[in-house]
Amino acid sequence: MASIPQDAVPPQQGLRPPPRAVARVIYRHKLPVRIMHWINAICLLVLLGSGLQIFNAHPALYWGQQSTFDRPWLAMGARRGADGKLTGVTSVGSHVFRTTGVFGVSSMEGRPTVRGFPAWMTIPGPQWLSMGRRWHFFFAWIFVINGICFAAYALVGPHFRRDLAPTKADWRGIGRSIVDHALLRHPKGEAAARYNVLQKLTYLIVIFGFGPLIVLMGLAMSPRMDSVLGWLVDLVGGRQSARSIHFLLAWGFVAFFLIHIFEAVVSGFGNELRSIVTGRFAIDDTERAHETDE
């Protein structure tokens, strides 16, 4: 009897078939969360641009109560060389860096201009201090009201307890979460439907830490608040210290924003964007479907 070729032998029964890709759409973000998210995004963008407009009026930062003009811890300015050309200079403590084209000196209308941050980063215009202050204070109030609304919504409703508060399981898995983030490994299936522990901690720090603190430092910078927040000004070491902390917290928000966008891009930007616009989020149910098939 003729032998059967080895490659003609039917596959053995019991072998697992390859998993089939299955996506399940869930409702991830409720409407109030989405609305307040986008209000915050707009406010932070305008607050940063108008804040840099205000900063450019005196691009230097100090510690203490008064401006010690000869000892700023951060300063942006310009030096004119022997050839008459301007060189942008940024000093951080005792370290001095040439930053022409970015900080200190940047191009405006085709010619070098002395200014802290470049014109394209400032709102509402390249040199408009009074209007920059108006924009900054107006959107600061919207930011505060929106933050109070979010805190009330989160704490009174289930959002804080269900989505933001870390659980015991979260704390036990924090090491694994750090490694996964470092290796750009993102959760799949049911795990993708909820925030991981690093997301929860970051949101808590930014929303309930950075947010209130940057508002308080902004108020502490105003001489009109001495009678109300004089204790806070003394606590942080003076009005110039409050201005420095306000500036650092603003760039903390920028760092959070950049990391936030990066994570959204590497984990599936279209899906993440849809979830914060429509609330709908697709999760990969491949393994779940495979287990059901078995």
The other form holds:
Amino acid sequence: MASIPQDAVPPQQGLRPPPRAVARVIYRHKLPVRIMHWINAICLLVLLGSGLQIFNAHPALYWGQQSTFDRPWLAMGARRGADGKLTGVTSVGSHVFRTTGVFGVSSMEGRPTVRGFPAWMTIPGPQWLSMGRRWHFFFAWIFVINGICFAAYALVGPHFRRDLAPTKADWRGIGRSIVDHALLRHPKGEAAARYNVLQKLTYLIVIFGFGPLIVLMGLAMSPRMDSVLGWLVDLVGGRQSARSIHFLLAWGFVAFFLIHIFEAVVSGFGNELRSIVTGRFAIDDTERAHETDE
Amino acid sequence: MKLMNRRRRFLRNALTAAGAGVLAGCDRLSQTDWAPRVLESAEHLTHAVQRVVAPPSAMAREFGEADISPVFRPNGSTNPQTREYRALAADDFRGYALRVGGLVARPLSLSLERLRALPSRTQITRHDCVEGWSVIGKWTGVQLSRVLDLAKPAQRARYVVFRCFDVMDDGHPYYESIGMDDARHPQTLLAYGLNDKPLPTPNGAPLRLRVERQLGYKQAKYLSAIEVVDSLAGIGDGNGGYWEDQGYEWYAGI
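Okay, that one was the form predicted alone. Can I see the form predicted in complex with the partner chain too?
The complete assembly is shown below, putting the previous chain first.
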């Protein structure tokens, strides 16, 4: 999430020299964007961990209004063999996988324990549904308030129009951008100061698609909210469908996170990280081909 | 290339450490006195906002006969073993009477026969367990508001407390409570029938609460008495229910 630099600012004294031959340092991310970015990052981590804790209370997913207990589309469980040993089993549709150690059965304080997701992925670590719910709903509120603040900031101010909305030139260059991404080529010079078109589209889908949708699917699981959100529950096929979509969207966020970090790494992690912490981003203006010096 | 590998390794380790740090931190905070209290503040916000967005009068979705689950999955107690309950069950609950007391002008003792003689309501609703699963059942019973009208609660009454026959593993009896707005909701029933049959034992025979628009643990089974109060302090551990005393939310609308 960046704002386009208005003016190039000279590197500050005492700043660590950027990793590459650099002509200038720009002010890329404004303070509100940086703050909201990190609040969001913490929220997503806690929401994922506590969400998996809640999932573990009944580690099975269904489609429709109700739970068809004999026909989950996803389930994690355990089987005890003749030798008394536990095997973790995950089923997706009619496919069954042995997932001992990760899903179904994993180690808790050195002992194999029957649970959906392992303790290192859940908040809290041990099975503790009520505490998982406390964490989840508290951070859900922060996530929602932070999201509303970001949307207001982006839409009332210039951030959305100037930085996030793809331009006509962006749309024309989408093919080249796909090739560049596939080859891990990253823009230099003035182009590096802006978001590229795939980046813009990804941010738009995640922020204005995944974000509101995962909240709505969470609310669709609320029996109180269903008295006014019945249309939404029906639209997605029922409360258990909403629970499934909520779960899948959470993994959509994880996928986004992995790609986000990967792209930051291949385009210069130190520089990217600094820009989302301090706002300052180094731009390589030297007219060179795309090979990196690493 | 070497530099890249070292950097990658550093990055991976840093991210893993940061993630593990947050998770460990959350575990430690969960054990403190103050952090869960901060987290609990969200419950009040959720309740306040949901009351506005989904007003007290809003009705829970009702389903059709075709949607009824083949088995209404029971949870928690499924066969209370207290002597009092077993004696009543052995006699097919002929000696059963629901006591209605507390801050009421007319304390009552209502036999099943008497409850069945009151105007009834039948509704097919979805039951959502806090664990995440849902089943759909058809409930028949008397609206709690009718029973309250007979008992005439005092002006200062704020909650209805439900006493149950079942004793949990830790030796504490099950109990629950709801606010007056939910108690007066047209879909809040003292149910004696499930799917056109008398309420089965695993589902709370002879009488259970249905408070649609809240999670399963609020739907107290095996009711022995209801009590109208102005405060939940002094009942159980003071949090308004057996599971609430174990850390679950009193407001279970989500």
